[in-house]
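Here you get one chain, nothing else, as structure tokens; it is the form predicted on its own.
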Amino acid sequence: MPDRRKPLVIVTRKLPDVIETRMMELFDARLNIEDRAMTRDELMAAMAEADVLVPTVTDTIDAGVIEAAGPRLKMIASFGTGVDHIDLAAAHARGIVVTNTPGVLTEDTADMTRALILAAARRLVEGERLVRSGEWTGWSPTSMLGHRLYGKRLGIIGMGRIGQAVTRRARGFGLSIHYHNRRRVHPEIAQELEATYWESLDQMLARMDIVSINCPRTPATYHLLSARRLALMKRDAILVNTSRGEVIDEAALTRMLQRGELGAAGLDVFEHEPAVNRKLLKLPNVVLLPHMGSATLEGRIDMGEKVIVNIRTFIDGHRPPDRVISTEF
């Protein structure tokens, strides 16, 4: 796309301001200085006018809004390492890049996951607002029980890099570690993580203690965890997910952790967010997190800087390398 005038560069929300700096010296760049999500109708008009759309997962670029592309629109960079919001089918046909911004949101998603972990296995919000609520009246040798950590099983559903994160740090609370995978990862990694391969889901699932959602969201694994699925689960297991709300029946779990047919859960993300189950909502067995897994600045600022870096290299008639082909589980 070797051009001598700066693309137009629409961002759809506000970014780090040391990434819009850049954005604005190096394109021309149109900010979203208010952080309101755009409409339909205002991403179909950024399509119709820009170069490049630079998108976040809260935004849903289908079918729809990429057919309202205009001659102009030759990318879209998202901002975000899930592409499950970009119809990439769609896009491909229309000759569109798409590129995301992986690996660097691995070890902050990977540090929530543990903090979801613990806080789930030992209670700690329900502590927390016990204290707050003023209502504590002081140690006793049953009160607040939680379970311990050490020698549980762990169970990581996508050994991609965010479950290998995972896996390295569980294993310093000395869990044991499984995980069910498309395929078995390269046994290198498995001799270095120690970890065990289920083939079938199902089996690991009857089998752990605690279970972490790693894997993307893709057709193949919506509801993957559906109600069947998570009635095979012990009754007191922990379930986590910090990977998209979409992969687990949500109203499935939901009465599950209402009936005691799971012991507990912690979730940062959810199949219809921002809407959160109100059912969920007056649960004390599960933690809730709005979608903060990769909450960090040093985290925020490295996805921009990909996303300019797969920009500029686009625009100098060069593969980005970040480019989206497709994705699986």
Second form
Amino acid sequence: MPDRRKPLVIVTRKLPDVIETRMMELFDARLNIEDRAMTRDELMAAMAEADVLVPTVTDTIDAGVIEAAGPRLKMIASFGTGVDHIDLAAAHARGIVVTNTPGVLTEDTADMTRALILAAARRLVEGERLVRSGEWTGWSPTSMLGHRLYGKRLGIIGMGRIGQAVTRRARGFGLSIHYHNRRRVHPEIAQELEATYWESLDQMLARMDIVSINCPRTPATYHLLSARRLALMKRDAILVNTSRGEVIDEAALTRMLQRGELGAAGLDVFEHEPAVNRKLLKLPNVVLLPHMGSATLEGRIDMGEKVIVNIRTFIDGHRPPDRVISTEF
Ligand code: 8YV
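For comparison with the form predicted on its own, produce the structure of the form predicted together with 2-keto-D-gluconic acid (8YV).
Full assembly next; the chain just shown is listed first.
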């Protein structure tokens, strides 16, 4: 990058004020104050012009969009941890450095996972809707029965930072923790987590009362919970997803919930976001949230600060701390 001018940094969505202000001070920043998601053409135009693009999960940066990158574009500093919306191979082939914002939304996402586990098991949203509807006729010994969490088994798919943060919280619920991961966690972490490792996802699924998805979306995890695997789960099991919708075959999950072949689900993410399977909307045994797992003001500011650090480090000629080489599970 030429060193005498500030780099043109194009930000695709509205970020917290404090982050935008700092970006304006540091860079030739082009902000999106209206927060209207960019069209594919607009993204391509931004790629053609910018030195650095700051996209979010709502921008699909596929090979075609990367093809539109101009000679100045050297970096995609994504605002978010997941990078499944970016074709990493195409970016790397063009010599474009990709960074993300890991670590700073771990605790918030784990909190939301815990909230969904509790909400789905104890029917929190159904109960709230009943009170608001004005149709609540009073307490009865058999009304609104959910399921006890204490003493149940939680199976975590993906024991990275977020999986581990979920584990620490879930122990407070009195859950025993099991996990499936591409490989076992480091022995020291395993000792602290007191979690049982399952090499076979199929075998783990069949034995869990609650399953939480905390792995990234990669080619290997697309429909990891396929119709076949969902059918292995206990009939009254609860499935929670705060990762990416594509990890579950949403149509198969919906069918099973409709037929009572699965107990309940807590979903913060969907396969075709923001579209949600219309049949899911009608089911009482699902808690549905609008991809808000990491939606705290503190988290968004931390993410923005990470983006800034990554850009500045790169501009200064160093390797940015959150460079993404590849994703794996
Ligand atoms: C972010 C997320 O809010 O970081 C991620 O991977 O899924 C979200 O929680 C979003 O990605 C921002 O781009």
